[in-house]
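First comes one chain, alone, set out as C-alpha coordinates in the form predicted alone.
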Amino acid sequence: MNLAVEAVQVSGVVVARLRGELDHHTSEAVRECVDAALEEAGSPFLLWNLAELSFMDSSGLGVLLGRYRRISQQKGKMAVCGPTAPVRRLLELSGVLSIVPVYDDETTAIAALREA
(Lines of atoms letter the chains of each structure in order from A and count residues from 1; the text may use other names and numbers.)
(Lines give C-alpha, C1' and ligand atoms only; values in the text may rest on other atoms or scores of the structure.)
Protein backbone atom coordinates (compact mmCIF):
# COMPACT_ATOMS: atom_id res chain seq x y z
CA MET A 1 0.00 0.00 0.00
CA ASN A 2 1.43 3.37 -1.06
CA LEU A 3 -0.68 5.40 1.32
CA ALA A 4 -0.55 6.44 4.94
CA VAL A 5 -3.76 7.69 6.52
CA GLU A 6 -4.23 9.28 9.90
CA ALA A 7 -7.62 10.38 11.19
CA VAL A 8 -7.56 12.46 14.36
CA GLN A 9 -9.91 14.80 16.15
CA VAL A 10 -8.76 18.41 16.45
CA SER A 11 -11.04 20.93 18.18
CA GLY A 12 -14.16 18.92 17.35
CA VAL A 13 -13.18 18.36 13.70
CA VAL A 14 -12.10 15.00 12.33
CA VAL A 15 -8.94 15.63 10.31
CA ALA A 16 -7.96 12.97 7.77
CA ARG A 17 -4.32 13.38 6.76
CA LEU A 18 -3.34 11.45 3.66
CA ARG A 19 0.20 10.82 2.44
CA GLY A 20 0.98 8.95 -0.78
CA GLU A 21 -1.49 7.72 -3.39
CA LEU A 22 -5.25 7.38 -2.98
CA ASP A 23 -6.40 4.91 -5.62
CA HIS A 24 -8.44 1.75 -6.04
CA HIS A 25 -5.89 -0.19 -3.98
CA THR A 26 -6.08 2.13 -0.96
CA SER A 27 -9.54 3.69 -1.08
CA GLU A 28 -11.28 1.04 1.04
CA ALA A 29 -8.75 1.40 3.88
CA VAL A 30 -9.18 5.18 3.83
CA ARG A 31 -12.96 4.88 3.88
CA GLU A 32 -12.87 2.48 6.84
CA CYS A 33 -10.40 4.62 8.79
CA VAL A 34 -12.29 7.88 8.27
CA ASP A 35 -15.71 6.33 8.92
CA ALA A 36 -14.42 4.85 12.19
CA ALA A 37 -12.98 8.22 13.25
CA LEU A 38 -16.25 10.00 12.43
CA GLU A 39 -18.21 7.40 14.37
CA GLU A 40 -15.91 7.59 17.38
CA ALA A 41 -15.81 11.39 17.45
CA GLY A 42 -19.50 11.89 16.77
CA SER A 43 -18.45 14.98 14.85
CA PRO A 44 -20.30 16.40 11.86
CA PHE A 45 -17.12 18.15 10.64
CA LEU A 46 -14.51 16.54 8.39
CA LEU A 47 -11.33 18.03 6.99
CA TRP A 48 -9.22 16.27 4.37
CA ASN A 49 -5.58 17.38 4.62
CA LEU A 50 -4.21 16.57 1.16
CA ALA A 51 -0.90 18.42 1.42
CA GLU A 52 1.08 15.17 1.12
CA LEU A 53 -1.22 13.34 -1.28
CA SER A 54 0.67 12.86 -4.53
CA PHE A 55 -2.03 11.08 -6.57
CA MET A 56 -5.76 10.42 -6.50
CA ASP A 57 -7.95 8.58 -9.00
CA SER A 58 -11.72 8.19 -9.35
CA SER A 59 -11.82 5.71 -6.47
CA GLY A 60 -10.38 8.39 -4.23
CA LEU A 61 -12.96 10.87 -5.47
CA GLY A 62 -15.60 8.31 -4.56
CA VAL A 63 -14.29 8.12 -1.01
CA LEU A 64 -14.39 11.91 -0.63
CA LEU A 65 -17.86 12.22 -2.15
CA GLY A 66 -19.21 9.34 -0.05
CA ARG A 67 -18.02 11.06 3.12
CA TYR A 68 -19.48 14.34 1.82
CA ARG A 69 -22.90 12.68 1.52
CA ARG A 70 -22.61 11.22 5.01
CA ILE A 71 -21.57 14.55 6.54
CA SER A 72 -24.30 16.44 4.64
CA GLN A 73 -26.97 14.06 5.95
CA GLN A 74 -25.80 14.94 9.46
CA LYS A 75 -26.09 18.67 8.63
CA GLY A 76 -22.31 18.92 8.96
CA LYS A 77 -19.55 20.44 6.86
CA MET A 78 -16.58 19.05 4.99
CA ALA A 79 -13.52 20.85 3.63
CA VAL A 80 -10.18 20.18 1.96
CA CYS A 81 -6.86 21.81 2.72
CA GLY A 82 -3.51 22.03 1.00
CA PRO A 83 -4.11 19.87 -2.06
CA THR A 84 -1.08 19.35 -4.28
CA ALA A 85 -1.36 20.74 -7.82
CA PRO A 86 -2.31 17.43 -9.52
CA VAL A 87 -4.87 16.58 -6.83
CA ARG A 88 -6.33 20.09 -6.91
CA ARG A 89 -6.70 19.83 -10.68
CA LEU A 90 -8.62 16.56 -10.35
CA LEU A 91 -10.86 18.09 -7.67
CA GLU A 92 -11.55 21.08 -9.93
CA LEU A 93 -12.26 18.99 -13.04
CA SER A 94 -14.57 16.65 -11.13
CA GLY A 95 -16.56 19.54 -9.64
CA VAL A 96 -15.74 18.65 -6.04
CA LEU A 97 -14.40 22.14 -5.34
CA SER A 98 -17.75 23.62 -6.36
CA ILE A 99 -19.37 21.94 -3.32
CA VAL A 100 -16.45 21.60 -0.88
CA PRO A 101 -14.39 24.60 0.23
CA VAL A 102 -10.61 24.45 -0.04
CA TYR A 103 -8.21 26.13 2.37
CA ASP A 104 -4.47 26.66 2.31
CA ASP A 105 -3.74 25.09 5.68
CA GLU A 106 -5.23 22.93 8.40
CA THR A 107 -5.51 25.64 11.05
CA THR A 108 -7.52 27.98 8.82
CA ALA A 109 -9.76 25.15 7.64
CA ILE A 110 -10.52 23.94 11.17
CA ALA A 111 -11.44 27.46 12.26
CA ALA A 112 -13.73 27.90 9.24
CA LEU A 113 -15.48 24.56 9.81
CA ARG A 114 -16.06 25.35 13.48
CA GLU A 115 -17.65 28.69 12.56
CA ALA A 116 -19.99 27.06 10.03
Given for the second form:
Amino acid sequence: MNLAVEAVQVSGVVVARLRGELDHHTSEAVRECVDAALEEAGSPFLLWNLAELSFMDSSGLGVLLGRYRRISQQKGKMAVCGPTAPVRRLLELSGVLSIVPVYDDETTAIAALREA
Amino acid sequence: MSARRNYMRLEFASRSENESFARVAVAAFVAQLDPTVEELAEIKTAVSEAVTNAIIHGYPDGEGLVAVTCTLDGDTVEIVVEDRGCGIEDVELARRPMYTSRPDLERSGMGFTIMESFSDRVDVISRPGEGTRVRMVKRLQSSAPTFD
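Now that you have shown the form predicted alone, what about the form predicted together with its partner chain?
Next comes the full complex, this chain leading.
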Protein backbone atom coordinates (compact mmCIF):
# COMPACT_ATOMS: atom_id res chain seq x y z
CA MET A 1 0.00 0.00 0.00
CA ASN A 2 1.38 3.41 -0.91
CA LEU A 3 0.41 5.01 2.38
CA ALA A 4 1.92 4.83 5.85
CA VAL A 5 -0.01 6.07 8.86
CA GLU A 6 0.90 6.38 12.51
CA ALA A 7 -1.09 7.96 15.30
CA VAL A 8 0.72 8.98 18.49
CA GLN A 9 -0.20 10.97 21.57
CA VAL A 10 1.72 14.17 22.18
CA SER A 11 0.78 16.26 25.24
CA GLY A 12 -2.81 15.03 25.18
CA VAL A 13 -3.23 15.56 21.44
CA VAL A 14 -3.59 12.65 19.01
CA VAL A 15 -1.20 13.32 16.14
CA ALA A 16 -1.90 11.41 12.91
CA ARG A 17 1.10 11.40 10.60
CA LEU A 18 0.41 10.38 7.01
CA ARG A 19 3.01 9.58 4.40
CA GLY A 20 2.27 8.76 0.76
CA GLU A 21 -1.10 8.86 -0.97
CA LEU A 22 -4.53 9.07 0.65
CA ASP A 23 -7.31 7.82 -1.64
CA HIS A 24 -10.32 5.53 -1.35
CA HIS A 25 -8.09 2.44 -1.25
CA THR A 26 -5.89 3.69 1.59
CA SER A 27 -8.61 5.59 3.50
CA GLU A 28 -9.84 2.60 5.51
CA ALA A 29 -6.43 2.03 7.12
CA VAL A 30 -6.24 5.68 8.15
CA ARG A 31 -9.77 5.63 9.56
CA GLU A 32 -9.05 2.52 11.62
CA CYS A 33 -5.70 3.73 12.92
CA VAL A 34 -6.89 7.23 13.88
CA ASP A 35 -10.18 6.06 15.42
CA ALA A 36 -8.33 3.50 17.55
CA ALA A 37 -5.87 6.18 18.73
CA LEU A 38 -8.67 8.62 19.59
CA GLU A 39 -10.48 5.90 21.51
CA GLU A 40 -7.36 4.88 23.41
CA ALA A 41 -6.36 8.45 24.22
CA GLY A 42 -9.88 9.44 25.22
CA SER A 43 -8.90 12.85 23.89
CA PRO A 44 -11.02 14.99 21.58
CA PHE A 45 -7.95 16.81 20.18
CA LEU A 46 -6.67 15.66 16.80
CA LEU A 47 -3.86 16.96 14.63
CA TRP A 48 -3.25 15.73 11.08
CA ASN A 49 0.40 16.05 10.09
CA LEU A 50 0.20 16.09 6.27
CA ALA A 51 3.77 17.24 5.59
CA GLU A 52 4.62 13.98 3.86
CA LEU A 53 1.28 13.37 2.17
CA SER A 54 1.96 13.73 -1.54
CA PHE A 55 -1.58 13.05 -2.79
CA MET A 56 -5.13 13.28 -1.50
CA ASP A 57 -8.51 13.18 -3.22
CA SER A 58 -12.11 13.51 -2.03
CA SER A 59 -11.92 10.14 -0.25
CA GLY A 60 -9.32 11.75 2.02
CA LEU A 61 -11.62 14.71 2.60
CA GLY A 62 -14.28 12.21 3.67
CA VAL A 63 -11.91 10.77 6.28
CA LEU A 64 -10.96 14.20 7.64
CA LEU A 65 -14.54 15.48 7.73
CA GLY A 66 -15.79 12.26 9.33
CA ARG A 67 -13.32 12.69 12.22
CA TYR A 68 -14.15 16.43 12.40
CA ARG A 69 -17.83 15.65 12.90
CA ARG A 70 -17.09 13.21 15.69
CA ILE A 71 -14.62 15.51 17.45
CA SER A 72 -16.96 18.51 17.23
CA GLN A 73 -19.69 16.47 18.92
CA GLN A 74 -17.27 15.83 21.78
CA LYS A 75 -16.49 19.55 21.95
CA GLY A 76 -12.93 18.88 20.84
CA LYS A 77 -10.71 20.49 18.25
CA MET A 78 -9.06 19.35 15.04
CA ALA A 79 -6.21 20.95 13.09
CA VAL A 80 -3.94 20.24 10.14
CA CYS A 81 -0.24 21.00 9.80
CA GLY A 82 2.25 21.23 6.96
CA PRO A 83 0.09 20.30 3.96
CA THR A 84 1.92 20.06 0.63
CA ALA A 85 0.73 22.42 -2.14
CA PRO A 86 -1.68 20.00 -3.89
CA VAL A 87 -3.21 18.85 -0.60
CA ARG A 88 -3.61 22.44 0.60
CA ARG A 89 -5.36 23.29 -2.65
CA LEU A 90 -7.87 20.48 -2.16
CA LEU A 91 -8.52 21.55 1.44
CA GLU A 92 -9.11 25.08 0.19
CA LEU A 93 -11.37 24.07 -2.68
CA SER A 94 -13.53 21.87 -0.47
CA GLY A 95 -13.99 24.52 2.21
CA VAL A 96 -12.20 22.45 4.87
CA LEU A 97 -9.81 25.36 5.48
CA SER A 98 -12.68 27.55 6.59
CA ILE A 99 -13.51 25.20 9.47
CA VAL A 100 -10.16 23.59 10.29
CA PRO A 101 -7.08 25.68 11.18
CA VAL A 102 -3.78 25.00 9.41
CA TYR A 103 -0.38 25.40 11.06
CA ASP A 104 3.13 25.21 9.67
CA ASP A 105 4.43 22.45 11.94
CA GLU A 106 3.46 19.99 14.66
CA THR A 107 4.87 21.95 17.61
CA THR A 108 2.98 25.14 16.76
CA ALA A 109 -0.22 23.20 16.07
CA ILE A 110 -0.08 21.22 19.33
CA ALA A 111 0.50 24.39 21.34
CA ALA A 112 -2.46 26.07 19.60
CA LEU A 113 -4.77 23.08 20.15
CA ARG A 114 -3.88 22.94 23.85
CA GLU A 115 -4.48 26.65 24.31
CA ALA A 116 -7.86 26.64 22.66
CA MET B 1 -4.16 10.52 -36.52
CA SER B 2 -2.19 13.74 -36.95
CA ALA B 3 1.35 14.16 -35.68
CA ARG B 4 0.03 16.24 -32.80
CA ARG B 5 -2.39 13.56 -31.65
CA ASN B 6 -1.59 10.68 -29.36
CA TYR B 7 -3.86 8.16 -27.67
CA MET B 8 -3.85 5.44 -25.04
CA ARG B 9 -6.41 3.13 -23.46
CA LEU B 10 -6.32 1.16 -20.20
CA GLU B 11 -8.74 -1.45 -18.93
CA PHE B 12 -8.63 -2.82 -15.42
CA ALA B 13 -10.68 -4.55 -12.74
CA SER B 14 -12.79 -2.30 -10.53
CA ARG B 15 -10.57 -2.89 -7.50
CA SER B 16 -9.58 -0.01 -5.24
CA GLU B 17 -5.87 -0.95 -5.59
CA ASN B 18 -6.14 0.21 -9.21
CA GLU B 19 -7.06 3.81 -8.32
CA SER B 20 -3.42 4.79 -7.91
CA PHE B 21 -2.40 2.74 -10.96
CA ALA B 22 -4.92 4.63 -13.14
CA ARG B 23 -3.94 8.14 -12.04
CA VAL B 24 -0.20 7.43 -12.22
CA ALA B 25 -0.54 5.87 -15.70
CA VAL B 26 -2.51 8.85 -17.04
CA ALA B 27 -0.03 11.30 -15.48
CA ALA B 28 2.89 9.43 -17.06
CA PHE B 29 1.19 9.58 -20.47
CA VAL B 30 0.34 13.29 -20.16
CA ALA B 31 3.92 14.08 -19.07
CA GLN B 32 4.99 14.19 -22.76
CA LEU B 33 3.17 17.56 -23.04
CA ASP B 34 5.40 19.04 -20.30
CA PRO B 35 2.60 20.02 -17.91
CA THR B 36 3.41 22.00 -14.77
CA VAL B 37 3.56 20.15 -11.45
CA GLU B 38 0.24 21.78 -10.56
CA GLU B 39 -1.46 20.71 -13.79
CA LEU B 40 -0.23 17.16 -13.30
CA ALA B 41 -1.57 17.12 -9.73
CA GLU B 42 -4.95 18.36 -11.00
CA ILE B 43 -5.10 15.64 -13.66
CA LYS B 44 -4.16 12.91 -11.16
CA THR B 45 -6.83 14.09 -8.74
CA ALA B 46 -9.55 14.35 -11.40
CA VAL B 47 -8.73 10.84 -12.71
CA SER B 48 -8.72 9.47 -9.17
CA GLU B 49 -12.20 10.92 -8.56
CA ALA B 50 -13.70 9.51 -11.76
CA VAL B 51 -12.12 6.07 -11.32
CA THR B 52 -13.13 5.90 -7.64
CA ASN B 53 -16.72 6.74 -8.61
CA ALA B 54 -16.71 3.94 -11.19
CA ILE B 55 -15.39 1.47 -8.60
CA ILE B 56 -17.63 2.46 -5.70
CA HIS B 57 -20.83 3.52 -7.44
CA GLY B 58 -20.58 1.74 -10.80
CA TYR B 59 -19.95 -1.69 -9.31
CA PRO B 60 -21.22 -1.61 -5.71
CA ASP B 61 -21.88 -5.35 -5.59
CA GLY B 62 -19.00 -6.94 -7.43
CA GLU B 63 -16.17 -6.59 -9.83
CA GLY B 64 -16.38 -5.17 -13.34
CA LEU B 65 -14.19 -3.43 -15.87
CA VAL B 66 -13.18 0.21 -15.82
CA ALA B 67 -11.75 1.73 -19.00
CA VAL B 68 -9.69 4.90 -19.13
CA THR B 69 -8.78 6.48 -22.44
CA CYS B 70 -6.58 9.51 -22.79
CA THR B 71 -6.14 11.55 -25.96
CA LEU B 72 -3.57 14.30 -26.37
CA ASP B 73 -4.20 16.78 -29.15
CA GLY B 74 -1.86 19.75 -29.28
CA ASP B 75 -2.08 21.30 -25.81
CA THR B 76 -5.39 19.62 -24.94
CA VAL B 77 -5.88 16.51 -22.82
CA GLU B 78 -9.10 14.50 -23.05
CA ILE B 79 -9.70 11.78 -20.47
CA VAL B 80 -12.66 9.40 -20.63
CA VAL B 81 -13.48 7.08 -17.73
CA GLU B 82 -16.12 4.44 -18.47
CA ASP B 83 -17.80 1.63 -16.60
CA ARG B 84 -20.52 -0.83 -17.53
CA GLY B 85 -21.97 -0.79 -14.08
CA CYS B 86 -25.27 0.27 -12.60
CA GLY B 87 -25.38 3.82 -13.95
CA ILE B 88 -26.59 7.03 -12.29
CA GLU B 89 -30.34 7.67 -11.95
CA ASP B 90 -30.02 11.45 -11.65
CA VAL B 91 -26.77 12.90 -13.03
CA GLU B 92 -27.66 16.47 -12.07
CA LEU B 93 -28.14 15.46 -8.44
CA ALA B 94 -24.93 13.39 -8.44
CA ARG B 95 -22.94 16.41 -9.65
CA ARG B 96 -24.23 18.66 -6.88
CA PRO B 97 -21.50 19.64 -4.36
CA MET B 98 -21.63 17.68 -1.09
CA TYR B 99 -24.19 15.21 -2.47
CA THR B 100 -23.40 11.56 -1.90
CA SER B 101 -25.53 8.52 -2.59
CA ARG B 102 -23.47 6.62 0.00
CA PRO B 103 -23.41 8.57 3.29
CA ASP B 104 -22.79 5.19 4.95
CA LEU B 105 -19.30 5.18 3.40
CA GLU B 106 -18.30 8.57 4.81
CA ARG B 107 -17.94 10.06 1.33
CA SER B 108 -17.40 13.81 1.07
CA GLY B 109 -19.62 14.27 -1.99
CA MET B 110 -16.93 16.42 -3.58
CA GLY B 111 -15.86 14.11 -6.42
CA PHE B 112 -17.62 15.85 -9.33
CA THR B 113 -16.88 19.31 -7.89
CA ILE B 114 -13.17 18.46 -7.90
CA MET B 115 -13.33 17.06 -11.46
CA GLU B 116 -15.07 20.29 -12.57
CA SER B 117 -12.58 22.54 -10.78
CA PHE B 118 -9.55 20.72 -12.15
CA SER B 119 -10.78 20.43 -15.79
CA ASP B 120 -12.12 22.93 -18.29
CA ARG B 121 -15.07 20.74 -19.15
CA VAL B 122 -16.77 17.65 -17.67
CA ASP B 123 -19.53 15.72 -19.49
CA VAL B 124 -21.35 12.81 -17.90
CA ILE B 125 -23.46 10.34 -19.81
CA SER B 126 -25.12 7.63 -17.78
CA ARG B 127 -27.87 5.08 -18.31
CA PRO B 128 -29.22 3.14 -15.34
CA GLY B 129 -28.32 -0.51 -15.76
CA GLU B 130 -25.86 0.17 -18.57
CA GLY B 131 -23.04 2.25 -17.16
CA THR B 132 -21.47 5.68 -16.97
CA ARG B 133 -19.09 7.65 -19.15
CA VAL B 134 -17.28 10.67 -17.74
CA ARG B 135 -15.35 12.84 -20.19
CA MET B 136 -12.97 15.50 -18.94
CA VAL B 137 -11.15 18.01 -21.15
CA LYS B 138 -8.29 20.15 -19.98
CA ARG B 139 -6.15 22.60 -21.91
CA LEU B 140 -2.60 22.87 -20.62
CA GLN B 141 -1.37 26.44 -20.26
CA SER B 142 2.20 25.28 -19.97
CA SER B 143 2.36 23.05 -23.02
CA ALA B 144 5.41 23.57 -25.20
CA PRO B 145 4.58 25.16 -28.58
CA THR B 146 4.41 22.82 -31.53
CA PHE B 147 5.83 23.71 -34.94
CA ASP B 148 3.65 21.96 -37.47
